[in-house]
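Shown next as structure tokens: one chain only, the form predicted alone.
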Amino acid sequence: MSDELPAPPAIARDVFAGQAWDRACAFAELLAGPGVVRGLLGPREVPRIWDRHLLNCAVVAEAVPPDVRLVDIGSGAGLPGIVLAIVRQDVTVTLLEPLLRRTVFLEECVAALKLDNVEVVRGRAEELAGERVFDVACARAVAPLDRLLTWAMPLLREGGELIAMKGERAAGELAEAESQLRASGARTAELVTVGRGKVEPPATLVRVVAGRAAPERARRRRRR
């Protein structure tokens, strides 16, 4: 393990319970060595990978439903992506990354803890609409919530989720998101709060269900 990378926290084992836990140690590795290295995670980070990144994306999972087509928007270093991979082998992962550098160190985790579950697609959400429909779209720390619903809901089925970790700024942004909610056909929109005696404080998220296709969505699909 690297000299800087903190042993992991003993519920980190409680999370990342029977095959997932060898999977997070190696990705815990290549986030504090080559990740850092190539510039998707501060050196500061390193310290809080297990905290603060791998059991704080790993609780999302708590908010994930069985056996979905997932779409992690702006990938980066994998978070929450990979994690959820990791944890929910149930869960077909799409990892969403515009950045070459970024979509190349994605192939190679993927490559490197065997996850067949998961695929990595270069390009914006934007280029994606009317192409590709999941069941759930995430992100963390991509943008602020009334422009990642314009990216994300278009990439949904009708009922489909998204599911935005937002910390302490989720009631603030869900609030100011008001008219893009109504603007982008959502069906309803909460927090919810995961992780509950896993990390601390807990995780809290922006669920948004998604309404029906907008008709120009709709004749996108209709002409696929």
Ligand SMILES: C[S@@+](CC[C@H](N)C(=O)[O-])C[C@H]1O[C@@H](n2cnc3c(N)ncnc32)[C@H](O)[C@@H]1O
Given for the second form:
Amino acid sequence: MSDELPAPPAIARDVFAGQAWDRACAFAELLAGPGVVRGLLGPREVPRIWDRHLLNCAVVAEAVPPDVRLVDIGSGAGLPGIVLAIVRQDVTVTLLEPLLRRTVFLEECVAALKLDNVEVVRGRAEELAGERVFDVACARAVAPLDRLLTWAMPLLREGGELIAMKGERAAGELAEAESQLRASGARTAELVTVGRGKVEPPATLVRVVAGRAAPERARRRRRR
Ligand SMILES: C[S@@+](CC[C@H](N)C(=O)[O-])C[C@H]1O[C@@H](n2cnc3c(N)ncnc32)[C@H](O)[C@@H]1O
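Swap state to the form predicted in complex with the named molecule from the form predicted alone:
Okay, now the whole complex, with that chain kicking things off.
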């Protein structure tokens, strides 16, 4: 283990159970080593890799339905996408990231961790609209909810879900996104708390269920 990476907290053994454990430890090392050297993670984050990054992302799995195709918009160093792929082998994960330096790191992590349920796609969410459809879109620290809605909803099938990791900003962003929620054809939008007893404080998510053919998608279909 690198000097600065702390020992994982005891709860991590339960969260990353079975096969996930070795992969979680290896990913922590990749983040603390090459991830920091190559500027994907700030050096100050290293002591917080287990709680703030790995555990906080892993508990999002509580909100992810079984056997879905999930896109992690703006995956960066693989958060939360790689962590979700580690804890949920039933889920097929697409790591979507526009920056080459980051997609190279993501490809290396996927190979090193031998994750066969992950693909890395270089690009922006708005470029993928009309090209790919997913059951779930998730994102952490990428954009305010109203902008995230314009990127994510066109990527979702009807009934698909956007899961946005928003923490203490969740309620405020949900209120501010009201008109964009209507415009994007969202069926429901709610706050969801996950990770009780596992992370402190528990993580707050915004979950938005996509309705039938949001206006953007309908327009695109008419253009075809
Ligand atoms: C602050 S980082 C967060 C990375 C990671 N999700 C995390 O929580 O550590 C935001 C990421 O979003 C990516 N990004 C910005 N605009 C995007 C877009 N339109 N589509 C997809 N990704 C985007 C950036 O390249 C960057 O890697």
